[in-house]
Each structure stands twice: as C-alpha cells, then as structure tokens.
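Take a look at this single chain in structure tokens; it is the form predicted alone.
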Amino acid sequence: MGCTVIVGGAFGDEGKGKIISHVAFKNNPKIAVRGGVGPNAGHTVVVGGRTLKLRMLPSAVVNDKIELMIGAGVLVDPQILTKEIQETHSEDRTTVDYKSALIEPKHIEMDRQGYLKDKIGTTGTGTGPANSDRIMRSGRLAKDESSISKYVGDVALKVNHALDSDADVLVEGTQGTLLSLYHGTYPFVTSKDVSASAICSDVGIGPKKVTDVIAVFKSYFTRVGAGPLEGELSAEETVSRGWQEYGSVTGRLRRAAPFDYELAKRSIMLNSANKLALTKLDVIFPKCQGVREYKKLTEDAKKFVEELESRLGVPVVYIGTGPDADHIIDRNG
C-alpha cells in the first residue's frame, strides 16, 4: 500500500468516507491522516448498521487499530474534535498537529452572515474566516489551546517516520477537487486548495513518497451551495430519479446532475489520479444494491463502468453498491 491518498473528484459528497473505511479495514495501515479544510466537510461512514458522521477525525476511525492524525493544514474546531474523540473512544490514538489553526466563535459568526453566506452559500462553520486569519498570521494554533493539549503533537514527523519505516499510511482528503480555491468554480469554492498535492502539503508529505492517488466519484454529480453545475436537474427530477441527498453538515438538499466526463478528466489530471473509486452505482442501477462481485452486476451497470474507464483512461478499482462499508466491489487485487 505505501502512501495512498484518497481525494474527492468532483464537488465533494462523493462517498470518500465509505471508500476510506473499506481501505482501512482491508489494508490496516499504521496511520490514517486527514488533510483538507476543516469541519465544513462531513464524511459519513456506515458500519454494521451504525452511522458515523465525521467532521474532524479521519474516516478510518472505524478500525480501532489505526493511529488517527490531523495535519497542520487542517482547521480545528476544538469542540467538534473533542466530541468526536469521545464518541468514538479514540482518546489514546488521536494526534492533532501542533501547527493546525483553530476555529474560534468569532470565525463562525463571520461565516454566517454577509457575502460568504448570501452569495457563496458557505457551510457557516467558520473555515473561511479562520483561514483568512491564518493567512494574515493572526490565528491561534492548536498548541495554544489547552482543551486539546493532550492530543497535540508533530504529525508531519510521525507520518514521515512511519513511511521511512515502510509502514502504510492512508491520507484522507476533504471536499472535492472542483471546489478547490485555485482549480475549482471560483468564486463558488472552498477557502483553500483541496487537490491531492494540497492534501499532502497539509499533512507534510513530499510528492515522492506517494504511492497511489485514488479519486472518488459518485455515479452522478452533486453539489451543495451556489455555483455552476452542468446539466443540473430540477429538484422534482432529482427526487423522481431517487438521487435526492442532503448535506451531512448543512442538511441542505444537494443539487444533482448526470456524470460529467469532461470535468472528471480534468480532476484526474489535476490529481495525477492513477485509480478511481465509483460510489452509489446502486442508485443508478437499483438491482445492483449490495452486490460484492463485479461479474454479478447487471449488464447495463457493467457497461456504465466500462464506458467510464474507457473515456477517462483510469481503472475503477472500487465500486460502491450500497450504504454499508462492506457494500463494495474491490477490484484492487
């Protein structure tokens, strides 16, 4: 496995949590470390009928043998972090980089009014204003916050030491590439870059140490908030197709559209993705729900996957066929 980076290929909400939890159980890496923005991204993991909605901890928390880490580039809300650690009983295996910046009440208040709320449609979690303070070098860091002091450490050092010792590391991205501050649909984007390169920078991993980059796509495109969405369906059509979803952080109905091959190609290019994961195939093809072997997919579902591989030029190694962590087809050998 080496160092595997998993990123969202579209506008977020691609089902990264499901793929990450599967890889966490299958490969049992020593460390799972989260990059990305902060608690504005929610990852949902369903294991054994239990649903976890995570906003700070890596989705690999479902495997209690894995060390959990949060990179220096991630914004930390101490209250959300502490709550998740307590709920998942992960006190003894969580490390937050001492250079992670903090989200404070003032940031949340700023994020819930004016331009960010009314025009951009942000999540209101304080990430944009907190990143702004960090750029101005006025933000407080994790090492300055006593309520999380027992979790603070040098994540970059620990991760690189593990890789140098030939241990496996799973790196988790947040949001999706098309929400990148630099490469997304500006100004309707998040407050920093979230491509694979940036996620590695968040953690402190150099590019030569990355083994695989897996870009995760849903079988159709969705996004929350304002911004362009080619081929967008009406709310009524979204519901009639059974594609309705609600944001795990905002609770808002996600806007939906058919799979966009051109945007997917660009995302693969930006991430140097050499593998793909495809989720919610069962939503498009309901007869495939719960299928765990590729040969047992319906012919129309196989055709969809094969066309996607042909047009994008990258193999689909994981296929999600249902909500649970084990509702997956694993073609990764």
The other form holds:
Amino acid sequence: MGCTVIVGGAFGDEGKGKIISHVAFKNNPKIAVRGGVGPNAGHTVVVGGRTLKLRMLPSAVVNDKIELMIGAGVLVDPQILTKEIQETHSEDRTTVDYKSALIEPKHIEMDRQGYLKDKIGTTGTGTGPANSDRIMRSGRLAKDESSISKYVGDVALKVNHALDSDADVLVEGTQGTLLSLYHGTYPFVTSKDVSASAICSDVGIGPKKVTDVIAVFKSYFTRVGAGPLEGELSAEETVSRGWQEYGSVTGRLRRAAPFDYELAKRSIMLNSANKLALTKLDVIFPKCQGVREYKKLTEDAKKFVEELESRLGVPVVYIGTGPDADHIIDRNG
Ligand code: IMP
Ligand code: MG
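Given the form predicted alone above, what does the protein look like in the form predicted together with inosinic acid (IMP)?
Full complex below, order starting with the chain above.
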C-alpha cells in the first residue's frame, strides 16, 4: 500500500467513506490523514450496521488501531472536531496539525447569506470565508485554540517519518475533483483545489512519496448546490430510478445525472489516478446488492464495469455493492 491517496473523482459524495473504511480494515495502515477543505465534507461510513457521519476525522476511524491525523491545509471547526473525537473515543490517537486554520462563528455567519448562499449554494459551514481569512493572513490557527490543544501536533513531520520508515499511510481526500477551485466548474466550486496533488500538499507530502492514487466514482453522478450538471435528470426521474440521495451535511436533495465519461476522463488525468473505485453499483443493478465476488455480478453489471475500464483506461479495483464496509468486491490483490 505505501502511500495511498484516495480522492473524489466527481462532485463529492462519491462514497469515499465507504471505500476508505474497507481499505482501513484490509490494509491496516499506521496512519490515516485527512486533506481537503474542512467540515463542508460529510463522509458516511457504515460498519456492522452502525452508521457514522464524519466531517472532520478521517473515515479510517472505524479501525481503532490506526492513528488519525488532520493536515495543515484543512480548516478545523473545534466544536465539530471535539464532538467527533468524543463520539468515536479517539482522544488518544488523534493529531491535528498545529498550522491548520480555524473556522470561527463569524465565518459560518458569512457563509449563510448573500452571494455564497444564494448564488453558489455553499454548505454554509464557514469554509470559504475561513479560507479567505487565511489567504489574507488574518485567520487563527489550531495552535492558538486552547479547546483543542491536547490534539495539536506536527502532522507533516509524523507522516513523513512514517513513510520514511516504510510504514503505510492512507491519505483521505474530501469533496471531488470537479469542485476544485482551479480545475472545477468555477465559480460553482469549493474554496480550494481538491485534486490529489492538493490533498497531498494539505498534509505536507511531496509527489515523489505517493504510491497509488485511487479516484472514487459513483455509478451515476450527483451534485449538491448550484452549477452545471450534464444530462441532469428531473427530480421525478431521479426518484423513479432510485437515485435520490440527500446531502449528509445540508440534507438537500442531490441533483443526479448518468455517469459522465468525458468528465471522468479529465478527472483521472488531473489526479494521475492509476486505480478506480466504483460505488453504488447495486443502485443501478439491484441484483448486485451485497455481492462480494466479481464473477457473481449480473452480465449487465459486468458489462458496465468493463465498458468503464475500457473507455477510461484505468482498472476498477474496488466495486461497492451496498452501504456496509464489507459490501464490496476487492480486486486490488
Ligand atoms: P462550500 O465548499 O461549502 O463553499 O460549497 C461550495 C460548493 O461545493 C457547493 O456546491 C457545495 O454543495 C459543494 N460541496 C462542498 N463540499 C462538498 C462535499 O463534501 N460534497 C458535495 N458537495 C460539496
Ligand atoms: Mg459527502
């Protein structure tokens, strides 16, 4: 495994949490470290029927042997972080980089009105205004916040030490490449780049240390908030196909469209993804629910996966067939 980076290939909500929870149990990395924007992300992980929704901690929290870290590039909301640490009993294994910047109440207030709310349709979690203060070099950092002082440390150093001693590190991206401030559908994007390079930079990992980049795609596309979505279905059509989903942070009905090969291809290029994970195959092909062996998929489902691999030119190594961490086909050897 070495240094494996898992990123969202589309508009977020690709099911990264589910893939990460499987990899966390299977590969037992020493460290899981989260990059990305901040608590605007919501990762859902289901283990043994129990559902966890995570906005700050790495999704690998499900394996209690893994050290959990949050990179310097990630915005920290101290209240959400503290709550998640308490709920998951991970006080003794969590480190937040001392240079992570803080989300303050004023940032949340600014994110819930005017242009950001009405035109962009942000998640209202304060991330854009907090990144703006950081760029103005006026924001406070994690090392300045006493309520989280016991979790603060040098994440970049710990992660690089681990990699230099050949330990495995799982790097968790958030959002999706098409929401990147640089490469996405500007201005309908998040407040930072979120491609694999940016996720590594959030943590302090240089490009030569990365072993694999896995881009996660859902079997159809969804998007919350404003911005273009090619082939968008009506709300009725979305429901009749059983593709309806509600945002895990905002509760909004996600807009849905069929899988977009052109955008997926571009996303793979931007991330230099060498492996893919495909989630929710069971939503498109209900007979595949819970299947764990590739050969047991129906013919039409296999055809879908094979067409995807041949058109995108990258192997699909994980296939999600249901919500639980072990509803998965693992072809990653
Ligand atoms: P912000 O990141 O809250 O500023 O929101 C900007 C845009 O990105 C909005 O369309 C949000 O719905 C979208 N967005 C941000 N984070 C996520 C995510 O984790 N999943 C899906 N959409 C997201
Ligand atoms: Mg989400």
